[in-house]
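Only one chain comes next, encoded as structure tokens, the form predicted on its own.
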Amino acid sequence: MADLRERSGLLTLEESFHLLRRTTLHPTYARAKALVGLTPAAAVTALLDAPEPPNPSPDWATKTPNIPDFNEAYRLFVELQNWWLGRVLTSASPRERLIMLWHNTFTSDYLNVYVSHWIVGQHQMLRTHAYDYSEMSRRIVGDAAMLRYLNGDQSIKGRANENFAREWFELFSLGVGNYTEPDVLEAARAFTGWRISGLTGTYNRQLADLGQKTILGQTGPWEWQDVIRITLEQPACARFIARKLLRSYVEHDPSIESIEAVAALLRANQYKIRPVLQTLLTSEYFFDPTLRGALIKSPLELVVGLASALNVTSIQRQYVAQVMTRLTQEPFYPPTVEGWKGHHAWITSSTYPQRQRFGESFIDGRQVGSSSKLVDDAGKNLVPDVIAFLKQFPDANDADKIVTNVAGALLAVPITTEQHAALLEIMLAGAQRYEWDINSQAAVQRARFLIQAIVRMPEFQLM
């Protein structure tokens, strides 16, 4: 069983990096150093309590939408991507990574929804209620993007559409095997009566089926909110969400005992996520050294993490979207209603070399697969300052320590003696250790050689 007792002692640099990699998109050396010497509880509280800048919706997204033609719809979709990427590239809040978990749970995509205003609304709802699964569940029923995505806006008494009810049980709350086909049919009746009005969904009881229904063993004149209540009462629901949290923050294949332990926390806290994370992220289980590097970075974590580490977060947003798309995580366009499968699915014979080439090109200040320079949204060239990156570490003029420190900052697992020697040889490029000088003209290219060698390593894909 997972040991959820609070880990004793004060955080080391390695543990601070581990905490940041699993909770944020910005595991930088400066942030990790600031957590060293804190207790796990103090560090997690500091992360969760850190002030967050406001994230207003784009001006166009607050206006009542007209159904746009294709060109206008695509233009707004690009603006939607840029708006969101602008946030994740600059916000160090743990909320951003948690929102990605919920986006990959309550999925919808821009092509089927078509109206970007509704996707913005869904995103803002998940942002506001990211730490309350029960409230998100209630609000997703009448969410305009979800109503359109799963045809809930077409579901009325006598002609119930089953799509949302089926996905509610299978993908949003319980999982296969924890409900029956009659449960789906009866829940579909209870979810009738919703329509889209402007930017939001509205519930019209005159269009809803108010008759008797039996759902998950409970019988009554159930409406939509009753389905949510009954579902959250099921032990399988807490286990379902516990598994999602564990796969996002700890390990991809948690034990049944670990799932049950976290499920008990969820039930005890009425599905409030923050107290669950406070316990999980400070536990002996979370800090188990054998679980470092146990997860594979998503394209978002890969791209934003490297940009943040090298202090190039002003990178052009649409370029980030293009890279993520090549790596099979196009923003706001999951492949199916199941979302992105993640973990091993991120790494294929096609995406792995593309991940390597992205990192190599990025460090040179180039766009991947092109001679074009990296630029910001204003078109200004961007070149990562690799010397500034190295100078933040202690003993920057010690070649051996630079290799150790850079590898420790960029890799979730420690390098071996053989890897250290190989990286040192690559960095020195034929020079001797004593010839390493951080202020020399040759240091720039040698630093690039080192960082590029690290991002080519299989271990760079881990977190």
Given for the second form:
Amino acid sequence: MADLRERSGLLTLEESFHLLRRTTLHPTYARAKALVGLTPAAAVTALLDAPEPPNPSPDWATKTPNIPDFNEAYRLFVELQNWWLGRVLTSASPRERLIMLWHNTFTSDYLNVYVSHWIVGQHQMLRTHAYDYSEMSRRIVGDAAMLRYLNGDQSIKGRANENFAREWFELFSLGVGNYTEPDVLEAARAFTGWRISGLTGTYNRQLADLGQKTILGQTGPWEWQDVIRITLEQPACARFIARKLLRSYVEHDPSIESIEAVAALLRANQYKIRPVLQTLLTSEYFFDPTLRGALIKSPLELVVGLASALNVTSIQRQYVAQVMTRLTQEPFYPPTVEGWKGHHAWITSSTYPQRQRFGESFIDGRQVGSSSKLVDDAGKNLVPDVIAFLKQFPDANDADKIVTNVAGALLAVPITTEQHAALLEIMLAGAQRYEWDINSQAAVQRARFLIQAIVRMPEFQLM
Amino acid sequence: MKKTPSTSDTSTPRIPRRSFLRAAAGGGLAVATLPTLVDSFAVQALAGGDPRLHQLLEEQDRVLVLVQMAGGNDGLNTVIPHSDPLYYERRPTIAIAKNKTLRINDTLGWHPAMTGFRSLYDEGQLAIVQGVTYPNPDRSHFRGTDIWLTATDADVFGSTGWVGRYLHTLAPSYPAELPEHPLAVQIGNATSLALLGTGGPMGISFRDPDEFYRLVNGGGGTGQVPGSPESDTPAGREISFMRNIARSADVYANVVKQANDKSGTTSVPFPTTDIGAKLKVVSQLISGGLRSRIYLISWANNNFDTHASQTSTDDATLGVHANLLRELSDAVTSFMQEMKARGHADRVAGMTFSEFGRRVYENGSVGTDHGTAAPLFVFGKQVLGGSVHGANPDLVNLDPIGDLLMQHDYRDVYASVLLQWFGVTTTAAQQLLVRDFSKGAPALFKKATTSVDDAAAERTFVRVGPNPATDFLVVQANVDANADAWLTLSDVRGTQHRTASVETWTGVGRLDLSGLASGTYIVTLHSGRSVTHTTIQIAR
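Could I have the structure of this protein in the form predicted together with the partner chain, to go alongside the form predicted on its own above?
After this comes the whole thing, all chains and molecules, with the earlier chain placed first.
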């Protein structure tokens, strides 16, 4: 049984890092230090309630779509990626990471949707309602991008398209085994009647099948709202969402008991996420030391996390998109409606070395797999200031301590004595421990050696 | 074109099975210590020190290429039952007119985009298996795909793949000991569940051999940090997982690059499509001497998920589905030509699969929703091609949802692959597929033997004929004159029909075939402790 009682005591640096890694894309030393000494409840409140600057849609996305050809469509995809990347590279709000969870639940991809305006609309909807699963569910039905992605806009009375109905049950709410094939057919009828008009979906009851339907055991002249209501009443729905939350915040294979405990919280809070997270993220369970480093970073978490740690978040956004694509997380292009599978699927014989090479090159101020320099969006060269990075830690002039502190900031699991010794040797590169001088010119390359050795470790892929 | 075994880097760990066999060949090991999966005839062959066998094990192992048509391929618009008026009634918009199809037989035709498959079929190098699914089929992409990849029943959630389990029998101590060459290669950045064994992925994946090499070897010059001790915590398990992946990438990047470099350019042009490019890489690795047993390629997305605009509205022979089928057909055709040109045609076969077929009825969006049974294709020079296994889809008798009924369990086809292509024993196949599917396994391959069997077959069967046979079959074999030898004749369902002794001085046995129906039969030669199979046709 997951122990959801509140964690007693005040947060240590390690616990602060853990909380930041699991909730934000920017688990930096400065942010962790600011949480040290707070109670878990105070820290979580501070994180979740921190003011967020507005995130207006790009101008073009608020106008009626006019996409004459693929070139224009593609130009907008890039704009879309840049708009979002600009946000996640600079916002440390837990909302950004939570939006990724919902984007990976209510998926859609830019090629199938084609009209980037609608993807912006979907993203803004998920942003606004990220802390309310029930509201998101109601709104996703008539979401323009979703209507196009799963053919809801082609589904009318007498000619129901089953695509959305099936994925609604399987991937958005209940999971396999909690509904029947007739439920899919009947729900497909109830989801008829939607069309896309300009930027949004519109419901036309005259096109909808208003006849009697039996869905999950309930019979009536159900329309789309009824399907959502009936679905969310199912205990399986709360379990399904609980599992997703646990996978994102705590561990990849939570026990049935943990899932039930969080599902009960979801039901008690009418699927509001904020109170559920407040309990979960302050719990003994969440801070269980054996669960530190139990998750594998997504490409987004890897890339933004490193850029943030080294204070180069002005990095060219399309470079980030390119790296994420190579690491199999192309922004706004999940491989299937199931979304990115995540966890072990992130790591293959191909992506693992790419992750290592990305990190090493980044620290040198180079783009991976080329001799090109890292640049910002204006084309100006960016070189991570590794000395400034090291100088933020106390005792930066103590070689032993700097290794400990840098590893503590960049790795979610403690290093062993042997690993510490090896990292120290790599950093010193032949020099003696007492010769380490953070202010000397020779320290720059040595600092790079240290950070590069750390990003090559498998531990660096964990969070 | 035979290749001499390369004297590759000896510092890489070796496949345990081969170490065993080498040692056995040197006379160092008693038979009893050999892994059980090595059949007795193989041991005998090794005891004889047949040098050809070493080569077979190293370079001439049989290869299977799996092509996943992700998204659920519409079988009814692929192998078209044009003689069935119901097909046209149920699909008023997207049905393909009979005169547009490419002839398979009087009642079936290929989709017009599949000219390559038609040729392969006509040349006897491609077989169609109709109505493939499983009991209580799942119409979810993800469950359906997982079921196919794990080879489990619809209500079982498996965590290892059928290919991974098979490969694990070849390298039981993987990944602690890595074979010299990767056991399986997936072209792409993902790792399929099919390749997962109990100890993680049994193969490697990459998009491009050169890029893979650069990635693995392009690291900075600073030193390595030692691993933390293995720990059975969540993080500890993830670290072990990544270390194993990293180690296989390190070990195999060189071998893969060498194979790719050695192959040079292909002899035939490949289409510049996604699948064309992937099969080109596969062909180059095989030609370059990579000894992987399994190659897996897939469309990157659920491309076959044609809920809408499956065909063009003004011409049902055009559109998304037509393009996908053309991509498949053209790429496989180039691949087969290339394998022939490079001399590998006899040891390379392929199989397509898709998580489900689609509904009999078209929907209102010029598309089709998720269905059940569909045809799959097996191709290769050693495939019993030009044949359709199973009846045409029955559009009248459907399941309660209105979908096609099963004719073949997909594991029947896996059993064919394991038994007839890879030559595993019935017992081993039963273990790999959880249950015994050998009885339903269609005869899909010409020589029902393994690569090891091949060597034994050459040594034991001298002549089998006539083939096709009508009234009798004469078999001449090399048999041990001091041991009993006899023949059995079974049909592909395993039912034994005839037994005859072999005259050990001459090696000749004769089987009376009168009264047996036309079809494929398996002739088994028992000689001392060795058992060897071959297939023949009876034609009336």
